[in-house]
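Only one chain comes next, encoded as structure tokens, the form predicted on its own.
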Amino acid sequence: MQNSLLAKYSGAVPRYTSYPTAPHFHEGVDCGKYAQWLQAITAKERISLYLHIPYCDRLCWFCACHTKHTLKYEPIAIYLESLKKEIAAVGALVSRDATVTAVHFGGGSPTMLRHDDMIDLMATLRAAFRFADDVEISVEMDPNDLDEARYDALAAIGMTRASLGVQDFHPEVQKAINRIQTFEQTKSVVEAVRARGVRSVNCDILYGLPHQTEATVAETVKDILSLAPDRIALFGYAHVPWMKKHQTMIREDVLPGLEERFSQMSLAAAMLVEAGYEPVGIDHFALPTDSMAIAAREGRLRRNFQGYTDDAAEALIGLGASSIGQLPQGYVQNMPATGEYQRMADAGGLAAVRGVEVSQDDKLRRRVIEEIMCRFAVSFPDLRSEFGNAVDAIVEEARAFAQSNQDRICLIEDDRFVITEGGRPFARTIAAVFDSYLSTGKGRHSIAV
């Protein structure tokens, strides 16, 4: 039966981290219009900041992430000039009582920055945005980059939460990859943080990779679970070389197959369950303790281009190139070309190139996928309270749906629709059910579980 079940929904679909996704964003959202939604967030919102830092000193080829590879760091202390001139300007647009909640540093690597570089960039963002005291700062980090001096600066700029990918131990897999990076790396870096004040550690597995077996994946989580880390991100290696060209160098013929991957997915799950994690959404998992379970279990979990969040900020702002970012209005996203980027950012200050305004079905849509993906639910009287009367065409083809589906992945209960303990895996494919962009064919997608 499960067989069966993979087979027919696992096909290619979306992450559903957005709203309309990606594919769907235009140009006609610019550096003007992008101004005026910055200019429209009041005094009382709250705001998340990415940063996105698009190097790295090595490449990984399972990577589908903005990089580029670079063993000098002139380009980075050039785009660094670039970046900080971008966040001035979008600080001066935004309202100086908007409050700052979280920072993310993404990339790339982020901690390639020199130690007085991060200090710097972190100055030049308190200059432009007012932060909450209690500001979340998370940073992703490659021990392969670190020294002591790198963690005093973490430090010193207030991290809170540390995000190591560590996707798998096993040499053979990680030379496949390459992405060398030893247990005994990795947990040096958790006791460097955790000897700093950083309260909270997150890690990254990944399943499907080359060569991955239920035992390599099964070494990794007990290694990582040795770590007791707070968060633990388990994700499927998503295998889309038309997009990312360096995932050429990963031989198909070693890639697990569909059933391989949902039974190191299953196995990696059980052994997390059982460890005493609580199941977050479809991909992660958290110490009851973590302020994300707390999320999931009140109710509060969203998701974003950063995943699943329990940031509850209105607006999230991208900032650097390629980065996305979240408004009211719409969606975001900067120049992807790290030289345009710059000699955007350097001319006027804002660089974004396309996005995406929403319109009342997408926020409505969007709600609804948000809700199956974060709760495996979505109350009807809930969707009528914020849309009114607009809501009923989505009761409508939920039902229909629910009616029309002979294997129980989902059903309507309590006027709601519910996704099952059986559908949960394919939550993403029950999403795009509701996705009324996905037949216009724009965009490829990774496999869905």
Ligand SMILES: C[S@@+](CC[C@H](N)C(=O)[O-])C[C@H]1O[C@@H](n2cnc3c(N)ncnc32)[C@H](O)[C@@H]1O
Contents of the next structure:
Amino acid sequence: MQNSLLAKYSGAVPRYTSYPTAPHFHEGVDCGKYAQWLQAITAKERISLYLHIPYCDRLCWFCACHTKHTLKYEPIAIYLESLKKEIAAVGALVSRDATVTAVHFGGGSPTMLRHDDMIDLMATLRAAFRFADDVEISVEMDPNDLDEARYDALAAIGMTRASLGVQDFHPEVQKAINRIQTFEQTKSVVEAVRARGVRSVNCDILYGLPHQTEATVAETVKDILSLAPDRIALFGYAHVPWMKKHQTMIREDVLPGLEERFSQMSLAAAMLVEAGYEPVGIDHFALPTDSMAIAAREGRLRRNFQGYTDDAAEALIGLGASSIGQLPQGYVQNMPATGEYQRMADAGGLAAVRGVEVSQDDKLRRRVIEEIMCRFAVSFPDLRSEFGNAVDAIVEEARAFAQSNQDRICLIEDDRFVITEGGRPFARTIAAVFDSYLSTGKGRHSIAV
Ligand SMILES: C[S@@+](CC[C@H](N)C(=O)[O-])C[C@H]1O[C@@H](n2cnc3c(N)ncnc32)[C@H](O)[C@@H]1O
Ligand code: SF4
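Structure of the form predicted in complex with the ligand (previous: the form predicted on its own):
After this comes the whole thing, all chains and molecules, with the earlier chain placed first.
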């Protein structure tokens, strides 16, 4: 990779887990509007629920998630009471005939929940919504949290997918990010969840962390491969200390530079492909038998707030502090501050504080951006069949960008806008070309590679 290309296309751009992106949410979408959107969910629609648990019993210095460090359980117990109230309030507005096809527990660390609380939370969800028989239940797991009672609770709620945070196994890297987690510990969690019927295991690994080199990344990838996870997410460390104060604990002089980040990412990707994993979107890899790889092959891969997904639900409902929902009318976000969220939920109502309604132009641009992020190509005829003549202007934008691009990161081929092999690492930057909000300058993002 030429350094000039890296420098040119690795500027700070959004991750495009939504369009419009979160900095463009506004207070015009409030609880009243959200209630109308929830009531409009029809009996035919599939619902995906996302529950946010904003607590961890360790604070990893690299972490950009919305979470709080606590060694006490009491704040979690109090939070769960509020969460259950919000579940009841949302459930009361949604048609009982709409079906929940997926539930995702994210955080933070949902694995901090005690056995009885996990079971109670699931019972609350089942009382508030109608569940499909084959509902997918996925849980983000901190391997540091697990014990037999928690494994049993996860089995009892019917967990089908587990996602483990790993990051890196090298001791010097772990020390620098304040996250100590041995390979043996990780292996025992993978084995335990598989023994309890989980059919898809994901591991998150990172490149671009302090002290990481190609050699340490290769070691971590080798170790991960020995566990044969069904999916692997390979994320670039997003260093955003202006947003996450604890990231200032990470010394910037030991962070790999842009070229080194790129080499680490390329090496890890090559090792995963060599081992039989299929690349999915910009940062996921899956065994050919995994549903995400199948969805990618069949053109069904999608991108939402949880990143890449094969979930086809029409309505994504976010529950808990800071959670974001995606409904046909637009996006909605709950109050991020936990205390304030609890006050709103305890009052018996919803906790939405901002969002954005999506216009027809937003939907068109969202489709283009999703196609770029998921399939590295945009078919103009497909776009036209969905949006009619409204696509003319965006087709012109795509043609003009491809034709003016001397670096061949994208081109026009058979009435399609295609990201070339060399352009794939810059998919976020290319997607940003079609983002009509970016020029308003709201939001500060992490680098694209
Ligand atoms: C909610 S955590 C995973 C579950 C659990 N809390 C744990 O850490 O094991 C979500 C994932 O986001 C990724 N992540 C967090 N902060 C990040 C950052 N600054 N840059 C890139 N990825 C990050 C990590 O790979 C992490 O595993
Ligand atoms: S990486 Fe996971 S365990 Fe660590 S602080 Fe972030 S959410 Fe919590």
